[in-house]
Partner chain sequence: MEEFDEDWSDKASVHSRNVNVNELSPMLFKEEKLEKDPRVSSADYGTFCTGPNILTLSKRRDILREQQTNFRELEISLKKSDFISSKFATSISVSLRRAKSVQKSFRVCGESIKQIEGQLGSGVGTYFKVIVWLLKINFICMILSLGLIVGPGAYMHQIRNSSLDHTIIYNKDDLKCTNPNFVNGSSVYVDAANSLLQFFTGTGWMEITPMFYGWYPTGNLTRNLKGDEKTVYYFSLAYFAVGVFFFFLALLFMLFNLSTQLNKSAAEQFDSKPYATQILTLDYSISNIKTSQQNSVKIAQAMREKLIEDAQRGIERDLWTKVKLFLLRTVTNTICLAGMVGTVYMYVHKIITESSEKWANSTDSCGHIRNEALDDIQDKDISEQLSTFWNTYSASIIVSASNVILPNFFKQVGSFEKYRFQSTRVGITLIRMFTMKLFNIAAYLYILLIAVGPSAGQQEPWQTPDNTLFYNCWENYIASQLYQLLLIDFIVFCIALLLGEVLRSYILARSSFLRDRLGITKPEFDIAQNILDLVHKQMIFWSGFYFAPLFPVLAVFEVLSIFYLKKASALSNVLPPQTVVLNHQSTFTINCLFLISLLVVFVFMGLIIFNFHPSPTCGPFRDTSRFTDPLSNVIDHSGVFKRYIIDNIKTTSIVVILIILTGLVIYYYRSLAASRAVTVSLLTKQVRSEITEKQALLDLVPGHRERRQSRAQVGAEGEELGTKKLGEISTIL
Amino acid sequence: MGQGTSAYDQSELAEFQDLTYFTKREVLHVHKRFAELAPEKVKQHGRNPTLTKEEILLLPELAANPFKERILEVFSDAGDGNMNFEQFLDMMSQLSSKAPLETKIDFAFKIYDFNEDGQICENDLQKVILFLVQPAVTGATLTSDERNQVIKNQKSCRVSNKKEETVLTEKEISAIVRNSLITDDQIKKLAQKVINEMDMDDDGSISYLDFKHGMSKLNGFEESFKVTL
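Show me the one chain in the form predicted together with its partner chain?
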């Protein structure tokens, strides 16, 4: 609390209260959490230092989210994931439980629109599914026996295809593990199914209006799309 009160005075806190969905107390709490991510930097640069993406991803509430990097890209002005306190505060406010449904839908659209063309196309959805499954892939720990088996299987396939490969990279192993959870074909089918459900104008992609209309009816979206500090 001490650091917060010296950083912002009452009038600024009142302004933050008006501009976000937080009370003054909550703004100070957010500032405290922000400062904990890089205390030296905050001390050195004072009120509104810019933290890097890696520093912000130290926040446990974001670290476990499959879309953590995408969230930071959407909320940072430069689009690189680095943000200052105001952007961080804005992000937490928009992701809080107090934010209205329309705001949540807007930001969900931004997050899932990977190529930022104003439409969620099939490729975007395929990326969404891959990102959803990714924590399971990174979390999967193979024993040494299993690793050897995977490498052996790959070797035998490649030898039969007359390609020689002796070592599987981590990425290749991850791809194999991911494929065991959900295949590429299934991902494509799922992306197509979602488009069939949400696309109102039959143009093969989900526009913002399609997305807004569909998400406002999805049960549980408002409850689940929140990050609480």
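Would you mind giving the form predicted alone, to go alongside the form predicted together with its partner chain above?
Shown next is a single chain and nothing more.
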């Protein structure tokens, strides 16, 4: 293990092939890209060291994704964004073009469910909107801590059976995205609009079934969660 980047034997590659959407050759390519992120660490610790979130974020293919930090947190076992090769391989497999739509819907739901309570509530959606809008508005990327300064972290969803009426049109939504002075009230209205459109059982939040139903009809959804190495 301490001899640098070791090639996986055929039985190991066959197991990886069975567990992912990659061929054996593609597994080796993914490992090559993984090793390139921290070559000294691989040299010292072998083919499967744990890389930090910061090291993995050096991957150019993740740079433009507004959810890149959140994606790493979801796929890392500890939830901190640090991961070894097997976790990295699992992430890249599910982000690959070979992964079916349902697989992408599954992990997208986990990414949007910030408080990890099995449903996407208004507070979760406000965070999603902030992740999507902020880079487009300012050209910069907020850290997780900075985002939490803007939207106070809530531990549970506040569910109401009464839907609040929203009056945002598609033109207004586009204007909000372009508006550098986006307000908390505008974010709140956007979140309410999404819930109103996707909440099929009127319980004030989006269940996995609600989310799956909505995303399966959304053209281009897969493109938002596809990375090709």
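Here the rigid core means the biggest group of C-alpha atoms that line up within 1.5 Å when the two forms are laid on top of each other. Model, not experiment: these values are computed from the prediction. Positions refer to the first chain, counted from 1.
- On a rigid core superposition, how far has the CA of residue 224 moved between these two forms, in Å, if you could check? Between its two positions, the C-alpha of residue 224 lies 3.6 Å apart after core fitting.
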